[in-house]
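Below sits a lone chain in structure tokens, taken as the form predicted alone.
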Amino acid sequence: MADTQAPTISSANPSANPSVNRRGPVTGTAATAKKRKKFFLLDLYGTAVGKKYVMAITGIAMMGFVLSHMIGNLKMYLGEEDINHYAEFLTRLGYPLAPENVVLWIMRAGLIGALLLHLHAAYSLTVMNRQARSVKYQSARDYQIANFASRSMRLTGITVLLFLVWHLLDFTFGVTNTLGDGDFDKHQVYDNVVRSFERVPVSAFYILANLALGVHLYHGAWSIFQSLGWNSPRFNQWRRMFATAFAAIVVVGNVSFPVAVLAGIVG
């Protein structure tokens, strides 16, 4: 007797049964949009490592500035003509390819940008360190150095920032520094320096601010190597010598200017 049972089609093979409805790809609200990735430098800056790199790089730039600024100002000991000629040279950087003062202000804008990045990175790292209290330093010695730096760097940093504002008002814009006739001539650098440092309170503030700058430079120069990953107990002595020498050279050079004016060596 013939088997009258109808043949069955396995559901495991949908292609064999054209009548089986095929589901299309899921679309609409089920699909999640991919987030746009940040620029890799911004992504890196969002990490503690990135902020430390920014602190180190901007710190190196500002260290180079304070050293070159001090060396240039040493021309004051060569006489009025030399220091005034040096100031005029700075205003004519890139001339005639660029108008006078343009390159100088570009450099100033770059330094201001570096300062703002330095301040923001320092503040962000402080916030991150407070939130990560479980992270400990490698040794008691590292803890002591970092603890002292965290206390002194904020105070000296604020002092240096206030001094920078005063310095610009005194020697760049002439708001707080006027000659006998009440006029300020930015080209007469020698006279402006003498007029400013003849005021004992100004010289005292200048000296104290540079001592704070020296402390800041010392700890900054020390920590730069660690921020860039160049940290080894074998090099700690060299790091300390470099930090001490750099800070001492800048401070001694800067402090010598008000002392020379008050002592009558320059005037």
The other form holds:
Amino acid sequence: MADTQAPTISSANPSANPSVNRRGPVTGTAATAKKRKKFFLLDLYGTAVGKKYVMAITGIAMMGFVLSHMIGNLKMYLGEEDINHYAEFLTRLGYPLAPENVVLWIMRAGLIGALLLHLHAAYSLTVMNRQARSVKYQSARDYQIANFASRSMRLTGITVLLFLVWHLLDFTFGVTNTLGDGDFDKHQVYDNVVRSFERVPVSAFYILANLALGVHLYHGAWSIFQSLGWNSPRFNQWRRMFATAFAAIVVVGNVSFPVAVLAGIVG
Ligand code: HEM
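Please supply the coordinates for the form predicted in complex with protoporphyrin IX containing FE, as a counterpart to the form predicted alone shown previously.
Now the full complex is given, and it begins with the chain already shown.
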């Protein structure tokens, strides 16, 4: 994108930057220099490195969400009143400084934006990789590892997305969570969760989807360091431990809910 535009002033002393000189005489004005700067992030996003940064940063935001969502849901074990009160508390975040629901909606918007950017960056990186790699990897082993990782990320990512659609229909919109007479009340979180997980196929789906989430989180948490350029072999052991611990904590916590309902511990 940048190559098709007129060269612009990028520093007070252009000769200090050899790449400016290679591009020919400086013809820009202060106004165009300002305009070019505005698109710096878009320019960066046009590169594979920029897309990897976006994947990593949006991934970190969503990791923060899944971990805090799981921790919040542990209130199921404290009883009906605690979890329902917690759900109500979320709607009043920032109140009375901000009106009810506003902070929650800002967080939701951030999460939706992170998800969309994550999906777009993943898709366009795949397209870029396919276009760039007309020749196969020299080593069959490297090829298999890279292929397995990207395939498993796609498969587990799509599984988590499908899960999310069901999950929202189940607990937020109540489409799949009524007694059949349209009596869904999203504020009765405890009842909704118990009613949902009492259905064995639904619990089985939750468990499977959360295992897929675990694989996705493990590989994602491992890759973040690579994407952000912190990939010294000295840290590999710590990276592996962090990725394993993070994925395990989220999966064990999430899987415990359907298991607890089916076992009669919660209900
Ligand atoms: C078994 C584990 C889980 C349980 C028991 C659970 C429970 C719930 C409940 C009860 C709600 C509705 C809260 C409300 O409206 O007040 C909810 C919303 C939500 N859940 Fe989960 N959840 C689980 C796992 C997950 C996972 C793994 C993800 C993401 C991959 C996720 C993403 C969401 C999202 C995005 C919302 C909507 C939040 C909002 O409307 O602000 N949940 N969950």
